[in-house]
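What follows is one chain in structure tokens, specifically the form predicted alone.
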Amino acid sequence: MSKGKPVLWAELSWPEMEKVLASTDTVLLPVGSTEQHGRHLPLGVDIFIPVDIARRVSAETGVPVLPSVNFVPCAWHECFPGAISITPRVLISQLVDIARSLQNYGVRNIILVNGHTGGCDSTLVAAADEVLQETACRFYIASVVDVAADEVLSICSSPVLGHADEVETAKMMAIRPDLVHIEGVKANDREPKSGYLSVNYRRKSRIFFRTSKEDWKALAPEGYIGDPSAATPEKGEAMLSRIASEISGFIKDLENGHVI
């Protein structure tokens, strides 16, 4: 497979797949949720974003992109119509089974591009532990809010970055502008009253907590936290490009044995 365009697992025949896997033991697996993102964004934001990033990385590195995992734990968003949540145990089992299959073809490195970010990071870490114990593979978790975080934050002007905010809105403007509708959307800078807790990526919580449906309704009556109106497609493109570049650099170091 020539570089310059993404290598999509689901579009290949088995002979084509055989050729791809002869040249790499690494794959990309986008993981995202199906959940509400305010009135201005679609339910698939956390899927669209990691899929786009994975395709960019694949085009740069030649590493194939697996079909995305579209359902993860997100029960706290079920206070709005449309969210589909599964239990952590189900997600872990699915990911371990995927790794079991991939090891049959010589895959050893699975890079999870996590679009649900803090919503399933802990579950992905638990899955990574089981994968290490039960398969010949290893998970590397690339959360889209952690990779190139300093650069992404520097692009944004909003003081609060939480959910369906400037970051996600800008990225969606770059990926699927037809699905973005920010007319009349105003900033929501609400935060938990406690100085220990935060839903703002600019100010991390000092105590880990998981929001409930009731928490979300109180903090985000319209389903978002931050200022979507500050987003532009140019900001989104800059963020996506920087994140993809960093993951591509990691893959090159991984293949050259320069990571561990």
Given for the second form:
Number of protein chains: 6
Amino acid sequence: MSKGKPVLWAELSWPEMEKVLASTDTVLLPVGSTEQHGRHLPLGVDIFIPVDIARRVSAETGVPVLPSVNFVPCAWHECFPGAISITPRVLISQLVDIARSLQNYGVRNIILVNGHTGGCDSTLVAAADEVLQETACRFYIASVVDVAADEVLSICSSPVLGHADEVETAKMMAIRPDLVHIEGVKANDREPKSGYLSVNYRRKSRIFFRTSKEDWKALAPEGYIGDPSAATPEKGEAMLSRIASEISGFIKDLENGHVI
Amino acid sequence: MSKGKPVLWAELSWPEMEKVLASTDTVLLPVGSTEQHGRHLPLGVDIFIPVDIARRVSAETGVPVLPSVNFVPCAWHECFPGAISITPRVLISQLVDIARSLQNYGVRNIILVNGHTGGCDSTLVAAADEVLQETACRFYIASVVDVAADEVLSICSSPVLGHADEVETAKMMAIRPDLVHIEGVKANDREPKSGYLSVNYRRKSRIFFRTSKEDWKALAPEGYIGDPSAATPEKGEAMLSRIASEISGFIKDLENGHVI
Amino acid sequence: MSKGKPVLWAELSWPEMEKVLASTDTVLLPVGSTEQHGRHLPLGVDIFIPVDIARRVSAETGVPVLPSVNFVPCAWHECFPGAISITPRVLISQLVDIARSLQNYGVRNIILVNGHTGGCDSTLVAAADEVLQETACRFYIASVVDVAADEVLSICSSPVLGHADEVETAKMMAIRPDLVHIEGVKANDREPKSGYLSVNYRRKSRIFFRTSKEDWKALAPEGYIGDPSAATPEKGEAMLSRIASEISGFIKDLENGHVI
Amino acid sequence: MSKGKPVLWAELSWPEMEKVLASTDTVLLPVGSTEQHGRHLPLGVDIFIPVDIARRVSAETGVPVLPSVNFVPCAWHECFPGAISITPRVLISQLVDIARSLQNYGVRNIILVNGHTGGCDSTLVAAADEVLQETACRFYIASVVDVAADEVLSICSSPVLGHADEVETAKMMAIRPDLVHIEGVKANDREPKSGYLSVNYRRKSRIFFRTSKEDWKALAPEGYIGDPSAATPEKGEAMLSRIASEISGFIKDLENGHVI
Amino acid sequence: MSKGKPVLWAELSWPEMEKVLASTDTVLLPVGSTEQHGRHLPLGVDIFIPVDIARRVSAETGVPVLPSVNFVPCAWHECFPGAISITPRVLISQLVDIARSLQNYGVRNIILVNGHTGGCDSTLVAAADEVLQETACRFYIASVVDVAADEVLSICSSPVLGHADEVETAKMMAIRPDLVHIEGVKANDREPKSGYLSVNYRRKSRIFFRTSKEDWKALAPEGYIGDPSAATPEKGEAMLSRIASEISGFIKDLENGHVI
Amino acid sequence: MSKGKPVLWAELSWPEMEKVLASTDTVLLPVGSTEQHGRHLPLGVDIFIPVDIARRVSAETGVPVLPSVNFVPCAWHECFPGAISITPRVLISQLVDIARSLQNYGVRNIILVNGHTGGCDSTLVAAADEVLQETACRFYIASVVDVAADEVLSICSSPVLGHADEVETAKMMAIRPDLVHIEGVKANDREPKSGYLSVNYRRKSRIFFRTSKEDWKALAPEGYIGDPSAATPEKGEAMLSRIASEISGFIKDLENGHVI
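Target state, the form predicted in complex with another copy of the chain; input state, the form predicted alone:
Full assembly next; the chain just shown is listed first.
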């Protein structure tokens, strides 16, 4: 796969945009949450990561990256300062409007690169239903914890993955090391039953419920679950690269009509 | 676990209701889709199954069963006659209203027994976010394909599971055998890459998209994916029993404060 | 009018559905409230009755019966445990979505068999306005207290009719006698001015207002108005039969182009 | 009942308003449709009439009259030029907002004097449900065709009443004779089965449906149903006076706690 | 410009309406607030003025005047009795519906004559965006403080203009002198930095914020800002005449294709 | 005014956020449009500029900068590829949700730095009305064309200012010179009557209407109005600095209670 520069929507003039859209009907839309990520990571983690991945995918595929959607549902993080939560119905409305505009330029495939997995992927799927009914576009939801999950897991060494954990810390070390303050952060193993973060009750019953602010604070007194100290920038780079590669492969399949 | 009779909301007088709600703050709400399930199963499969499971759970736990929500998002099934689809935003609004009423009687835990897994579980999660913010209640989403999934899978013999497949056919044979017309139905293995129905592109990349009506008709020309001929009423009974037992266990944990 | 078996949407496979919809563009949608009906009747009265009537009409006409809408506006009954109220705007949205799906299969006439007369008929009419503007379908609202009202009244012997009264008790005796507990229930004549339940202030001025929870409790300390003790299953059977016959006649007129 | 001058909200300064609201917690809100009324009456009939009645009631009771709501659902009249229709959900939202403001000044009873009976009374009832739940106010819906209906009917001489008929023509002759052009207008008896306008199919079955634009044009080729030529200003004056008196009596009962 | 009589929508029959709409595709819609205007002016000022101006414009141009929209956002005036505020989203919905009906009759240009400048002009612009996208109509917003502002200012003698000030008082003296009670009213110069009312912080920075109820009461203890005592009916007549003439000129330009 | 580093919400951990919010209850929210800006400027101009200004203000005042809202109403720019438009009602809903979250952390003043003046400032004002009613926060709308407008104008040399003009080009030269491609771009003086861009018909009448896509293409065949060739990075720097300084001064006044 030939490497190029990312194609950033906000940095193109309209004649450049016109040229890009003549060559592809696929676009990348980073979506993420503004919410706390422990003492060692910044509030923007769920945006930095999908934006970084989307740029990598764009560099590989030439598919343009839209400006990011920075506010999504995350009310259960409001127990720490800084989380900004949008209700699901409002996010759906916003995403339908975005698709409605994009269809005017011949766009048909919108890849939502979602940095807030377990958080807003459900709302994105609900939006996908409405977009499919009301526009000529279709949403493809690539949540950063789902894509290439097995390979990401194989890179990890910590037993518990949760929030602001080894995975997110490693990725941020690769993207913005200046914003990672790992010194003195210890493992929080409060979610001992599963190998990977699950908002579900327990893997075997798979009964889902959303944690409340109070639940969240009890599970994660400092805002994180897992062991951030296991993270390294090399692991983060490997994860980001692998996820981007998977999404790029999906786009190739899509362009070649190999999906469905 | 002692067995009793199911406690049906619609069949209680208000003084009986009062007594029930004095003993529990948990309720069961069956949610399902009215949509096609091949030539061999009726349109109400996704409602018959969660209602049956909810009644079993109620008999085990004494928790009451609300009347069912019979219309949810399923527009991709409109390629066959009879599917009735509600948009996600409207379903969310309806579920928030239901929770708002239930909180008046001291109800705090609402178990959504969802028969339309892969279909409306995402919208139910979005609703769960709003209910948690706007009411004193919490939603617990028990989708019938997720709960006890490993045990259900171990009962199956067909290689591909999808829609109106061995699992749903077996369950309906146990619930309403008169509505199952299996003669001459052959396996449709159109989704060869995974062992269990996935609306996702492929398991390893986990990039989600909703199939359109056209996709669905191409994948399932008769409306089903999998091998209905592998179903037996005994298998169905075992599956229903196991799922009900899992949900009942969850409710016990909930009542004992063992969840979270 | 030849008698057959009711045609139940949820029990048909899509090829059966296809055949039904080739022969008629009319469907029956039972709509009812989950709300208290005194100590002697269950919470589901307003659903049991329209479902029963719809099945009778279907048996007479071959028109299919959709799964029921079980939650509608009834906040004034929340003074007793168990009432679940949906706001009018949400119910309208849901009904418009249902009609939007139905129009895809050639359905044009949707008979709403409404068990919650005086309760949600107004919201159903508001929905009818929107459905007429936004879809190819039309709503026909058959509220069970309005249809064949004179004949139903002539069957009654009690001076006051209200809620969970002689009429509803008799109908339930015919449908589900096991759920009627009439022993010791006395007449409540709190609404002495009219012969038939009216939510209006007084018949002659016809100024409408909705009773509040407090009003309702004052009028009906046990949850009912009227004299349930006057009910018999024979009366109930006669009422149900007469109402069903009236709706069936309407459908015949509709099919013959005799309406409007 | 002592006669005074009407108290018009729009003509009072805030100190005068303050004084009025210290003496009553009841207000009058005229609501009407902007829609065609035949060749002989103007588009504003459904507003002129409730405004006139509200002023009469105000003069009798001292209760203030709000500015009118001039746009409501009436899409079935769009077959003639000039009808402006608002969807029910939007009208409900607007009325809830009005009640929310009014509650700030101690208003508790809002009498909706509705000139568009059979048209928007259902939407007003749906709004009444929401207002009762969300505000400290209550709506009382006085539709001008319902209030004192028997007395109004006894004044009429024409066999068929419908739209822009003897009743509406007579009232307009009393209010704005300059806008009535009755010469050459003949009776249209297209709705022969009932003595008074009904949008229902037939009185005995009482199955409601909304007429479409096409239906309406077929029933009323010139836009009216009934016999406008039977109208006189004296009849109109008697009708208006009787309706106003009935509403005034209701307000007195309300103030004396005699309602419910 | 030849003078005629105003063409009032509510006073026309549909055949008259048809004739009017055959000659123009432009209409006038007065929009105003029901809100306090000091001790000397009535609550309806923001409606009386645009209705008067619209009638003048209609007399000059033959363009018809719709019934007025009487309730708009004005929550900051609820510190005095009588203000009725509608939320912006609800007003937008209502205006989109009005335009949707009007487009059926060939209307393309809707002139909103807005009496509540600084109050709802922003919501009207937001509505204009939606109307342009969703209908065949376009909104033209003529706020009475903006149109011909220089000429209106040149007529004034008071140094501060705000609310219920020299301008509004003068206009009301010309329209309804019986509702103006100016005796003893003194100048309130609380907004000393600008020559004309601005809801902005200060002219040079132009950072907008909406005053709260508390702010408003602090700025205008009696409900007005400016010097009502400088008003005369002659000034009012000159202002109204000039504004009407400006809007009439705009309509001529519009009809001649000279706009844009 | 002491200079520091901008305080970026997305780059802070929650303990850092907590410290910042202990020292101020004011935040900066950049809002902008993704839309075409001629052949010489990128689609993100309306976001780059308010983000840059917000960072300058933050550096001067210590007030934190939220992630930007990147999609707003701009449908009239869809005549060129790349514009993404959100409907006003959806943007209002989103902004109300953001304020609702922010109030949880003690935030009271939200400065919207709006890069899409003349475009979404009206919708922002409508949102300000709702935020003031429904939350403890208040919006202050600082549109980049309004703030310090006189000083910005005095820096310009071109006679016509419009869109993607001397002002926007100069600012982008100072912020991202690599994205400015000015060679060969000539002045477009299509809006000759005013010295500064106005979406209004003409300054003197101030009747507002939104240009349609067709209008816009006629006025700006290449997507810009004005003379980009007059821009220099020095002018841009001076403009940005002056605007930031003005907003900083406003914040100081706000903190000192000098506003209102």
